[in-house]
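What follows is one chain in structure tokens, specifically the form predicted on its own.
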Amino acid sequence: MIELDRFSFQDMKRIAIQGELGSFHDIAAHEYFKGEQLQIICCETFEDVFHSVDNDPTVIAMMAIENTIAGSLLHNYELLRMSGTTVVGEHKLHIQHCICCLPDDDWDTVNEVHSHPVALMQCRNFLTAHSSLKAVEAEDTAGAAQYIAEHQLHGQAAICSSAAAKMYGMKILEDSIEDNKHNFTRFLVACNPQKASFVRRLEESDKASLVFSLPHQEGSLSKILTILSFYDINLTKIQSLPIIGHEWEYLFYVDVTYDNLTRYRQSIDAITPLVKGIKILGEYKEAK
């Protein structure tokens, strides 16, 4: 195993991202260690993702966990449940999308455009409104725009982020084609539990994302509420999906916020014997 080396996390950081440089990903890595020398690993899924930082405990994962459009992530939970990192940060992106294509394309050349599916869905309005072109889904929205300009895609355009189509060198027809223009997008910072010392400082903490099932009992879920609340805890998402093999009982991934860390800690002390395996995911800063 890599020796962890305090030093080593000064000097650079390893981030582990899903897409392309220049994807909101990417973005979302420099804005949230702004000022700090990054090296970005791109992995085509989240599953890799989260293999690269099992594979060298030196990486740190950024990855999307909701949007205030298209809703939650639900698979990354699970991954990130299952992955043994702790979340050490958060980053909430506003997410601006462009249409682009080749330097010699123009509106009345391009047929086609690419781009990640939610994406597609986020400009839904501005899409209909040009229905000569086809939507075709791609895995990632920056590498959409690299792939045309890496193959020199006549009649094809991507929409991204317009940092990711002046980095391949692709021609913006269109700037801010979102159809909600405030649409943001929730990031996750996790890390090997070993490193979140070195990544984020616990008394300054003042979120945390749990997750535990219940008993199946009546009240079992008003009880946690009413203790939570008890302790000035805030509720400020809980997001429930099945146990698969275990019919009609859930987990609950719950995010609460928090101004005493002592308190914080006695709320899950007396929760904890009323839940069954409860896990806390990461205690981390709320961006704000």
Contents of the next structure:
There are 2 protein chains.
Amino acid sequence: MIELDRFSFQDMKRIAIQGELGSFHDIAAHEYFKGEQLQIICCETFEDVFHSVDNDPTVIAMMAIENTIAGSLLHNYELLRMSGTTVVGEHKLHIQHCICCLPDDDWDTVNEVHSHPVALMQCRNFLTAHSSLKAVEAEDTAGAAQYIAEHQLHGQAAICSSAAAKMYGMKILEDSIEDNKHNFTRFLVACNPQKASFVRRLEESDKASLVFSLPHQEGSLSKILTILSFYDINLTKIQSLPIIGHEWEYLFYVDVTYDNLTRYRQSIDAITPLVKGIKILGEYKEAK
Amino acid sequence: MIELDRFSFQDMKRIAIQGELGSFHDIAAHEYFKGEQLQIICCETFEDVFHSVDNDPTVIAMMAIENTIAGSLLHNYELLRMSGTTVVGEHKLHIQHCICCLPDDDWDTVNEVHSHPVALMQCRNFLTAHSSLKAVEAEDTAGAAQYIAEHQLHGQAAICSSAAAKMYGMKILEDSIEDNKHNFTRFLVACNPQKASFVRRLEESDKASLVFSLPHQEGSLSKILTILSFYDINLTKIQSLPIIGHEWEYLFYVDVTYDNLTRYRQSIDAITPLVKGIKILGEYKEAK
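Please give the corresponding structure for the form predicted in complex with another copy of the chain, as opposed to the form predicted on its own shown earlier.
In what comes next, the whole complex appears, and the chain from above leads the way.
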């Protein structure tokens, strides 16, 4: 039975994402698992993505965690921290938005543009320059294009990836309409810890995501970072967050990279007695 | 002339904000400068807020910098870093949103809800539970209410502060519709460095915001934090950001608190040779 389970798991990966087919999550999943057979499970919310993994331990979650423009997605960090999943990979995706409409619509016939609020924000200059277009929120970038195509909504445009526009038979009015061309989103791949070894080889890992809390005390963070440096562990990200209701305590989300898995594990053992609760969110291979 | 300038500056403060009267920026400005006569300069964008200060050195900028739900406003950090202003104060505001409409409209007659994208995101559960309401983006929370009131737009609701709803004669359908009740926004007060002494007494400062860059090298951050701890300087926030185009370098935005201004200044002198460019964004009194 175990062998069969293992086989079916490896044969066809089932990836839960927030959003529709053609969304940036879908694109990221196909880039990350290039050449593999995927079944994408489209969820309405990030909570639903984690529920999918809870309900079926063979499901893998793929979710955005930070963006060069919008910053860290704190809500997703929180969901990840509270979930029973472990991070097994990361992927970085260059985000490009296009504006698209039904094939028989055009610039002079569209008056509304629908998209996810973050995508609308990332195209603010474009929207300001096209002030006759009313910006309407949608749950998802690709979902907005799909909805317009399915319901043949003349006069409405969507902001989404050009892949999604093509997928739903929409006409691209203009591509690369995002304000900042250095718009990258980092995605994390997470799964049930029991299944982690099917998705990544731990011995090839060179990066880890940690979260720990520290009392607000002079030098407490410097001690932790000093110990990590003694063990030749590199920091690639650090972010402090106040803990709501605990005014003098902070959560630290830290990403580290390492050459030597054993050395990294020893460094975690060395800092554990000095922090108030540490959770390894996952160990994985760094994305280039 | 100088005395007259000083007098007029103290007599009536001119505060540039992003948004309209009644917006959270307006509320934050009036809470921070309680009891003082204020003239609010409403700007469309945060860029315009800094332009106001550039054009008239007596103007003071007030801008949101982070939110407990949405995280750091990276764009505003960047604007602040590139600006010639200095931070002279901070304010923390509890954010509560209401939904409001024209007095003769009601739940059964409204079908659209307009607001700033961040406000819409902060009321996501409410919007999901009221899926018949179409969420439409606006430049500003209070501006959405103002627009509906001025143009007597029946069928449209706005999400804004209850103060804005009242200011524009709107009827509050429901108050406190934000998902998370621990929704706080931190605002910074910034002005021309020449005018800083008119706004805050440096000797009363106990907090500073810094930004510096470091090469990606094992232990470089730990050295900086260790030195700060030797000088009894507390960290209240740290956030790393990759520098676009410089793959191995990071910017660190750090907030520190101190009891002794001289000691703090000495600590800055001590870390300066070890960082690659440091900028003191400002020294000010911590908000409680």
